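Let's start with one chain on its own, the form predicted alone, as structure tokens.
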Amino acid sequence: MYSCQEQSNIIKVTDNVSLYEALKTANAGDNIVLANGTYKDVQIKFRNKGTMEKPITLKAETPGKVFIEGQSYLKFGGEYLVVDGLYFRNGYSPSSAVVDFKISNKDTLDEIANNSKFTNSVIEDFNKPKRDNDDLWVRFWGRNNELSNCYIAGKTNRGPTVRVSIAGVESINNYHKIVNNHFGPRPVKGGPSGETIQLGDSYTSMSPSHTLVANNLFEECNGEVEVISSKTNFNEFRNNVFYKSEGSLVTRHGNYSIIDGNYFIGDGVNENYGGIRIINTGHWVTNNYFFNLKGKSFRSPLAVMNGIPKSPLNRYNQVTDVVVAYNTYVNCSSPWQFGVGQNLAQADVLPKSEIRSARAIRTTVANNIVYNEEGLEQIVIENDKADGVLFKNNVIDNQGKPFNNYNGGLTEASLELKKISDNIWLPTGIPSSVEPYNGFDFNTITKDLFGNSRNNNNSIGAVVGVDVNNPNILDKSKYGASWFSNEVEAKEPTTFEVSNTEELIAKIKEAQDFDIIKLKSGTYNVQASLVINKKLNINSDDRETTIINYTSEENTPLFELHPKGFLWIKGVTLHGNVTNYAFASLKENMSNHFLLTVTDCKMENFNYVLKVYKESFAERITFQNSTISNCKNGLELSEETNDKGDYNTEYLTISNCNFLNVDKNVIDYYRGGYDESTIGGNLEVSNSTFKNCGAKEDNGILINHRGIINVAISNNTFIDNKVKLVALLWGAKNNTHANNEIENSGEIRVEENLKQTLMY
């Protein structure tokens, strides 16, 4: 039931049925208030018409105390509709979006939303059960709609978190706003289609959008190489903060973007934190600040790509008529890269339509500052010639290390840094002799990074003067829902000591995240899988006297790794019955990531030591100082065979391990599909011994890692392995080998260009 309160425009609802009825009968100016509580399997179709002066509002009685769970969604249709204060959690949308500014495919005014807003709300871990089931968490249609002051985090399945869709005349020239949001951590997806924001797609990329993305915090948005993928015309990106996000703001398709006043903050170590990647025509990149970014190539602070001549819509258009001006780069390893993605060396394995040979032309790089505490070999890296780029009045402090000055366009100077905050250090001491270059339309750049006027006191770099207050760009209270914080107080872990199987099983169920289970010496006979659905540490002091003997039926794992199951295990011997597994993910419904670290353990007599099923993903899998012996299969992560660029873990690390008498799948790690912008898959095998392994491997290769981009095999010993090859490396990618001893085990072969299935 729903009831009208004394205020005639307030309608309070307490369940799904009364909510649906209120939505049907609400009038302009009404406020539908959801009583505090949990609404499960609620499928909200907000179809109505308010006015600018009297919108219709659906809001929580208390923001943060109205939970939307189960198979639920919110769809807008009509105009001047507002939804405020909801918390989506513990579920997923049964449709193609969680929040959708369109109710159905009927292109009528009451089915598509205009002038409507989703605000002051949270969507967290609202994932489809299967990684390959794609959806969007917020999808825009129509015109003048807004996503504001929301916290959105934790998407792991295929599909961008937010998309602006503009197919249809009713959705072009839309002027949508994505403002003041906190995009919290999006874990690495393990393949493409993991953007945080995507504006349009390749097939609508020539259409005008005019979407504004402003004043948002992107924190650890690591889904894929593109944090934002702009694929339409006339979009603006202003005053956003990209903090420790493993990707870049990319003008993937479409033209005439404005990228102004943004912060790109790294940690000085992680090479995956990126900046801005430029493709297409007419973009202006101004007043941006880049700090401690170590990314290179696709993830450079400024990466300007080569295009494909006469490119189809879904590939890479040539960069033309771009301006990069008044930006500041501090302690960035590879500040400017041109000709990124140039692939002429792969012409023998790629069709002509994939060869990126069109260099940037009519592009100006002017009035920028580059400062490095340690001098770089190159300020400008030319993967292909940058002969179509004009460099003017850029100031460089490279600590005296020589660099190409590009016909005087790069001027050497000795600068100092002034600290504004831990992440903002501004160069000072710019030579007065270097005045800003006044290029065409440069008079339209009227303000600096902090909003100060450039009209009367202009200077090189992102900031006019350094006498500025700390803007507190990482104060999370400035972004997202006012009632929500993603800060979690650290908890001291509890240590449980166990001495028998019953206690082990009980404590695994009882433990909380990061608790420690300490095994006393002895044999633990386990007859059913131990479920790991939390962050758990299991260890002992002596692996020789601490044994877990797993006797369950075939093809079941001793440790069953569930979504959000993180296991660190140390100092234990694991013993199987030849038919079962040591570790495995769920066969299906791995809606979230897992993690596995095995240290100082012995694993013997298993069918598989590790079995990772399709649509399962771990950011890290590590085996160190451990022995795997007398097993039919070793580590198997090769079920992503749809060749769509997906893989099962971002980092597979093997160090100081012994592999003895493992029949096949000793290490099998696969990524299929040619997707040049996915810089993913990392395999490191070091200081390990492989003896009498791979005898039953069908393809005759001991270590299989086809399609993995980053591979390092070093300081290992291979003895009496009955295989043709120890490994087949991909020479055109970052595959390396060094200091390996090979005896009666084939060879390590490097093939420059591995033919891959094209994904497009």
Given for the second form:
Number of protein chains: 2
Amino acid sequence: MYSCQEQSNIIKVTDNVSLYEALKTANAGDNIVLANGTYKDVQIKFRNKGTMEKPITLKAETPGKVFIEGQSYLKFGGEYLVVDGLYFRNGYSPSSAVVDFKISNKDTLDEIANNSKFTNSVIEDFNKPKRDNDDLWVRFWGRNNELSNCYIAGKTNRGPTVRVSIAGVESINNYHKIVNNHFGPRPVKGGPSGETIQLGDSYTSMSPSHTLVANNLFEECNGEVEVISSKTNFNEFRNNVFYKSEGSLVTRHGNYSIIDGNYFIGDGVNENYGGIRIINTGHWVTNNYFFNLKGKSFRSPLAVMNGIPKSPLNRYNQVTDVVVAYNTYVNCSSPWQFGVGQNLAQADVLPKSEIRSARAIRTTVANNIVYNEEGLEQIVIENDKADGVLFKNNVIDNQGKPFNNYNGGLTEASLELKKISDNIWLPTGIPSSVEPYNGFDFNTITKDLFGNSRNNNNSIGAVVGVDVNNPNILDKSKYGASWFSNEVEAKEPTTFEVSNTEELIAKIKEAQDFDIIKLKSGTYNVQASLVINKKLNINSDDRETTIINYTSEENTPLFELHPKGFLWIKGVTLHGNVTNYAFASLKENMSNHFLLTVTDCKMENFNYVLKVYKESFAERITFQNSTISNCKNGLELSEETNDKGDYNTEYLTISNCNFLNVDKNVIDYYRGGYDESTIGGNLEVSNSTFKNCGAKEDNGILINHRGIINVAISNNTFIDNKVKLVALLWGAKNNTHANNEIENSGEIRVEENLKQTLMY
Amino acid sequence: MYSCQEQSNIIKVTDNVSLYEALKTANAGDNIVLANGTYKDVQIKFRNKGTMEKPITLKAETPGKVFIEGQSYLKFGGEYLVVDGLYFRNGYSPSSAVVDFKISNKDTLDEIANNSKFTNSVIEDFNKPKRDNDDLWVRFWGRNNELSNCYIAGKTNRGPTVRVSIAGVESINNYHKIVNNHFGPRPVKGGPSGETIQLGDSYTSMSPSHTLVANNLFEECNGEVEVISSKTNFNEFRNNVFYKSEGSLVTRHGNYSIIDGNYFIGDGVNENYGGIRIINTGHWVTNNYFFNLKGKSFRSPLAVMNGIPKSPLNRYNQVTDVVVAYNTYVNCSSPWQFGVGQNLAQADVLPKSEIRSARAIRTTVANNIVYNEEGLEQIVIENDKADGVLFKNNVIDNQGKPFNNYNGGLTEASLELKKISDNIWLPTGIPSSVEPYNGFDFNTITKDLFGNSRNNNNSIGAVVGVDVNNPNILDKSKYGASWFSNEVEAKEPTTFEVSNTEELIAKIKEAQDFDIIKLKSGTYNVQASLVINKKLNINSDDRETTIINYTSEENTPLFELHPKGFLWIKGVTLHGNVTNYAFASLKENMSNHFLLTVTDCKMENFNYVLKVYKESFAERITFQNSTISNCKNGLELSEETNDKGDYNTEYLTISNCNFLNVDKNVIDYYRGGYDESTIGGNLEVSNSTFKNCGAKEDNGILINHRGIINVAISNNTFIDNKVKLVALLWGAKNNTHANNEIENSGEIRVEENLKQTLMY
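Can you now output the form predicted together with another copy of the chain? The one shown was the form predicted alone.
Once more the chain from above appears, this time first in line as the rest of the complex follows.
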């Protein structure tokens, strides 16, 4: 029984057992304080009931000094529960979520949380060991729950970082809040299901959610093409900052979103930073600011998709009844694209139910400003006709370059930019003749990007007037946990000179991130794999005289790349025993990414030069100015055969290399499954020579890159390779070849439409 | 140029030309008065602009004394236009609508109407001549338009009576009002596309409409299974009365309807009167009253359908997030059905994309009352499991008969009925222990059926308390045009005795509806078809001595049934010349229905006994106690071969008849096209004898009724008919046979799943 105290208690707990007990026995208003320290394998089921006036709180003694590690999770069940100040790291959830607003599947009110909050906390690198083992880091159920002021970063395994689930009647019309968080870097996942926030799923697309996502910073949220995937109705996205995030805010399923007052900030270079991608009905895109974005097509600042006629519920509904008003686009390469995803050319290989031919209708684009420092060929890109779109009172400065004005809906003007901050430049000098178009219900757009009223002196574009203060949108102290910063101080690297094998082994262990191991000339005989589990440079001055001779038994690598193992190696000769490998990832439990850059090296007598196992992922793998000879296999990244869109590296780059006498594939790089939303990987092979390779390869292809979306093979020389094909390119995707010399080596063939397994 | 008067004018017009001119030149505030009289071929384009304070009005001099006839229509374009007091009759629209809130397809504001009104008027029997020529009688476009206080009845041709179109950006979020109308009888159409009101279509299912349908009387709106078909979002249906209407209010496409405070009144017998059929997401069904309804399955008072998993947009989405609360069901045979339309048994003949196996989820049924004078086997019928439905605090009086109580969500109680009016009986005596369940957002249900507050003394069921006045819901003076009533005074029929052919011909012409032509014994030699274009009885006392001998050339009928031709014939022998017909409809322009009842007759020596041509429709065709012999063909209703679900009669009934020596089919009755929403026709063949028939029929079937949904063949005798099959029954539909004696006549075969052309 509870004791009937009126006063709230402070209950200090110091270990898991006393914590569990305190959570169970606390009364409304009680504060449970978790003493500073590291807690392992903490599986918290916070099942209790506070009240609005007297919530029950679990707080770190000092926010940020309480570490949750190992196999841990936090589950809420009940009402008015608050958790504040925890740091999840060095572990993972043994359950399907790290923070879960439900305890069990019993669906009773005791088990589901309402009016509860996870706040001022951090979840960092809390990955399940295997990429295909999916989980969520925060999963919402119930109603009126909140994720606020948290820093969440580093998810690499399958599954959105945050999901709002509305599977039960207790979870519709939920009015959850995801506010004031800092979503730190989420690296590219190499396949789908890497969203930062997903609201619902394709089975809840018609259901009312009413989730608010506001005032969050999304920094380098690169997991996949969708940073936010809205899949329910009536969600609101307000005043968020998308900063260098390789993806878009996508209304993937569901209708009637409000996307108001958000910032989408690019760097003027990276074409992967997205904007807003629109599918379905009734969305209002207002008061948003787009800066320096170079994304195109799916990644355009405004990408309005084509739908599938009579679309199945889980595919692409037509865009209808959308309003895009009062937005400002500065220096974006392709501000507005319509008919995105139109794929009539694929009619031969796709079923009719996958052909997106239904253009947007009843859509209004009005009162927007587009400013381009360099004029574009067109302001509006029509992948399919934008004949269902009404353009009204948009002002464009295209530096005098002509463009289609859509029956006067786009008006040319000469504008000036006024700098508000590095990332915010506001166009000024809108002709007074261009008054805001008063579309239906436009009077409900009462404020501008900065929250100022539009009632008086209203004007087009995201901001009324230009006499505004810098909103400091990139001041990270405004987002996330008050006690945490993800800014790391640069450290001078240490250089370790080594001259024998023992030293090499010792210094690799001793070194810290970004340190340098410098090899003196000589031969290093290595008998067991060298483990790379940190960011390390290894180099010498002369690859001809600096030789690592690897003598271990078969099927192990000289360099074993572990999670977070980044290796830059330069100027070394690596020598195998024909059965072993030069580089490989772990066979399993690659819970985090690796990286490999090989420069000026020679690799010879290996079974595999590189073997990347299933569920391993590297953002980049690069071989340059190097020679590979007398090996059985080259670079092998072909184990993701479940055809779910996954692959093993985002960028595989080969330049200025020599491949000589490699028996099988020189490159085998695979991505399987038809999925228009997986738009990687990337293979570049250039200025390289391939001679006498591939003869023993069963599939008869020298460079095998089936399913990879972006491929460029250029300026290479292929001589005497006994293969049928040098490569088989996928014409419908971004696969290209140019200036290759092919002699006695088969051919490069382009197939427009590659047959792929349907994923849906 | 307009003159700039401040005063409003009264402009009286007396013919089409002056009317057209006045409409064009009127100023805001002007009243155009159309003089009493009949206007032919009036094609009104009311293109002008009034203001909110000063609308432009076109009014009948005396409401109801201005008749619009011939090829006429009324189109609105502009703003604040009102038309009041017209009577459309004796004609049809040469356009695609009778009243249209748009003039042309130019989609400019001049062409589309806003804030305009068609009121206090009548449209009656204004049918296009051919059933397949579709039109609408009132079509909405634009915004804030109104159809109010009109009487509209008698539509027989294809197309909903009223449609709200939201095809253009000018027509979404329209807030149209359809209020205070009397929708009079719309006869069964015999196929789909006979709705009384359709809001949107399957291509606008995701779009916001916000149409209000309130305070209307729907009387005998029998056109098809959907009286109202809601196909857009956010529509509201409030306080309507559905009286003896053979159909339902259906949320066919689109989400988030409000269905509040409506009355569904049956007669305790007719199983075709429906209630509310639910498809899709987020509907709220509250405060409705259901009385004496015998409908089941699709026609249940509450029919919650199964959806198609990942349904194509134009088919059946799953039901999710629906609330059914505070409704009262009195003496309904099957108040609640779930999983309606579940058709897993058809998996062999239908594509996967037509199989409805997705059950309703996140649906709440709470605070309802069900009262049954005779206990039902079950309160909830589960065509598929209702495991996604939460039942809470419903009270059931099932006269002590046990029922599944769904985890206590259905509470048994002993109630009494209190009579408020003939059609409204309120259950009293709810146990005080059953308090209203407070589901999410239930506090938004602030009023009851009668508009009384639920704030205090709230209780379950449609009405708070029982001390209420009779709302007189069937007082027709509350609906429709103030000057019009559809109640006709009964007239005593006149009987005309005739004794020769000339008299027969003359009296048929002279007679009025329901009069009687009495034939004396003798032979009547008729050389040309007798036209039946009214409701007529023809009979004699002795069929053996009263003979009509038809001698006309081939392929014409003795009795030619015209639109509105209802013939009851009794006790006569009809004799043909082997090449001509006994009965036939018109070959074309059957703009209205016919009816045929043949009793105690003998028909011999005809090519066809009955030939019903394409696009003809009879609600009932009956042959009883009659003999058909020595004919080439029997009853032929098989020309609706476009497979769009159409057919030629709702009820074809043969009882106590003798068929002898009919060469081909004795009956050929066809409906084609797979369409789960066409749930007719009806064939009953009983207590009849068939001898030596069908030998020359190519298809080898004696009674051919392919595609007819309801078939009962019972207690017949089949002797020496040289056919392969007596009949081929469709097992999956309502086709039955019993107690037939079959001798040397093939067999009756049942095929569970008949292959049909898909209509969608």
